[in-house]
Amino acid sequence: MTPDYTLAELCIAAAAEAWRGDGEILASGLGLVPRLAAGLARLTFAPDLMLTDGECLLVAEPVPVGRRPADYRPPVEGWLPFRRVFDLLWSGRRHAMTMPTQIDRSGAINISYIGGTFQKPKIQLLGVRGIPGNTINHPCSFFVPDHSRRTFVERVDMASGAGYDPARWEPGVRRDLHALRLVVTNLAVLDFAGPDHAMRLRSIHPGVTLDQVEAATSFPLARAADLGTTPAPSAEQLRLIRTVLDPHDARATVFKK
Amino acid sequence: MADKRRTLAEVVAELRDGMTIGIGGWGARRKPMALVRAILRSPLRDLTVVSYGGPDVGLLCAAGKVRKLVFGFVSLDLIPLDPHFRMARQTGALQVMELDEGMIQWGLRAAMLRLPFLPIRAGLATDVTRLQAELATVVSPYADGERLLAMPALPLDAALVHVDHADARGNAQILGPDPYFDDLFCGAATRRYVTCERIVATESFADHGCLHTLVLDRGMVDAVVEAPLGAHPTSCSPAYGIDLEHLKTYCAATAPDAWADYRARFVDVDDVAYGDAVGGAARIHAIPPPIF
């Protein structure tokens, strides 16, 4: 039977999780599906997440993705330019998703560059952007839309992000402000609840087996005790994702044939 | 009163090879290219660039004329990556100090209050502290004992800003939702060069937004060029947005020819020349803001 729904709409509502019982904060999803992920989040169990326009606006309600009608205005409720960002995210008062191009067992994530060395990387990326800052301030969880042994590494290339490793903690470095939370894939949601914050596998999703998620992985998952299948998403989520978030379908893009 | 109305060629004859210069504005938003634009025809070099990059950066690269980036990210927002500054990377042609955003504001912000570091927590635990022998560590003083980053002061030869409005004497307003950190920019530089889309008399600032939109007064700006479109690629938001069009034509031109094609009409030319090799004004402010 095929299902009613597609993958990228069952990762959105398995990202959404992510910022469950997290109150009256910034949701900041970076990215297509951490975004909808966010704003769907806002809509249904989580009524006072704070969200942005994308630039500097915070908006009372989801910002719809792509193009919109002459006449919509974003429903603003206050002003965030970067500056503020910061101050508030040093504060801790915010949750971020953000999708990095590498991760590891402990958490770290690479958006810097791959390959070669610092001085003369193979693969120039972004450059670290505000991930140092984010993860060692607020929690955070990352969307991997490709969980392959290239994207879920031994050992990233560069730590663009701190993760759980303690060789990396110098002694007197408060650590009780870094939180890493959920990771969603295309195969698997997984979180840090291994032992000494390993990662850990908690749900994969239908049709997807075990065997697969660990060949797609380079180094050993932690299994929770309750290892189950990903819910689908709900009826009521699947109507606000296609009509109210993403009335362009701009999720179809998302996972590549 | 000085009159600080400058042109960019008089502008680029202030600044000095190997000099430190903080380029304002965000990613493709807001950046003083026409300016940058200007140091690409001089004979400047071995600069140290400061800059929350966009095709200010990989314009520099392609040049040649950067020896050191200080910078968190290069990016053109609406194409995740520049060409430019990869390949500058990929040869190990530069020196860089990649920090996080925060950690350049901090040290801006540092080096305009005269500190020799702000503490901060950005970095700690990552490989930007492990790769970068330069950033080190301090001990809170008090009870806490906290280990925290001590981010070093970024202060600058040179800062370059666009702005909406400027008046003669220096005085200057951004309209756009965002002011980056153009103050802190100005603030942490020895000079400080604002270039804007239009002058306009000082007391009709108060016609055009708030109050909150005289970001830099006249004690933090050494001189301003009029130099309409000066942002372009780049967004000047509301006056128009990222001239997407242009940045793929940028984007494409990496190989030597293309490069040098590129150079030649839009780089090697005149602020008339420019606007006309672009599609003109009014094709420049019909572009919408950004959606993000």
Second form
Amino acid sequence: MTPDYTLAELCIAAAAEAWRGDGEILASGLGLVPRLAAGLARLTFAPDLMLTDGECLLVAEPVPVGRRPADYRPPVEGWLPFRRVFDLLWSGRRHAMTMPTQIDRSGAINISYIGGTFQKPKIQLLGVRGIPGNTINHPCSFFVPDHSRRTFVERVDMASGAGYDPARWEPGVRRDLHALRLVVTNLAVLDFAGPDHAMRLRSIHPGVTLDQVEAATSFPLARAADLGTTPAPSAEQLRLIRTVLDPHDARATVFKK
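Output block for the form predicted alone, input the form predicted in complex with its partner chain:
Partners and other molecules omitted; one chain follows.
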């Protein structure tokens, strides 16, 4: 039976769960699926989440993706210029979902370079950007649209963001706000509740097998005791995604045909 939802919609609903129970914090979804997921969480089970318009305003409802009517004005709740974001960030009152190029078993992520050395990389990426501060100061989750051995590596080429590997932590660096929550991919949902915070397989998407997930991962995965199938989005979640959050179906561009 063909499901009445797309893979992108499944991932948006699964990614929204990252913010469940977070309370009144800033939800930052960086990338299309993370942005839609944060908005979906706010509109369903997490009404206390704070969202921005992408510039400097806190808004009372998610700003839809794509074209909007000329007279559209999001309802404003407050002012949040860039410098004020750091007040939330440094105190743990933010939860960001980003899209790493590499991620390893401990949750270290890389968005900096692939291959070679720091001085002479084979492939230059973004650099570290704000990822080091994000990962040590507030909860972080991740979305990976192409679950493969190129992304899920034994050890990242550079740790742009901190994972749970104690060998990578310098003495004296605070760890009390460090928390990695979910990884949502095109194959599965994972977390870091394995032994010593190792990455753990939490659910597998409909139509995907355990062998497929393991074959696409460069390291052994712990498995949740209740490992099952990723829940399908509800009718209400689909309505919100399709008519409120992404009325022009930008999500159709997320995965290769």
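As the structure is a prediction and not an experimental result, all values here were calculated from the model. Take the two forms, find the largest set of C-alpha atoms that superpose within 1.5 Å, and that set is the rigid core. Residue numbers count along the first chain shown, from 1.
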query	finding
Large Cα move at Glu170 between these two forms, threshold 2 Å, rigid core	yes
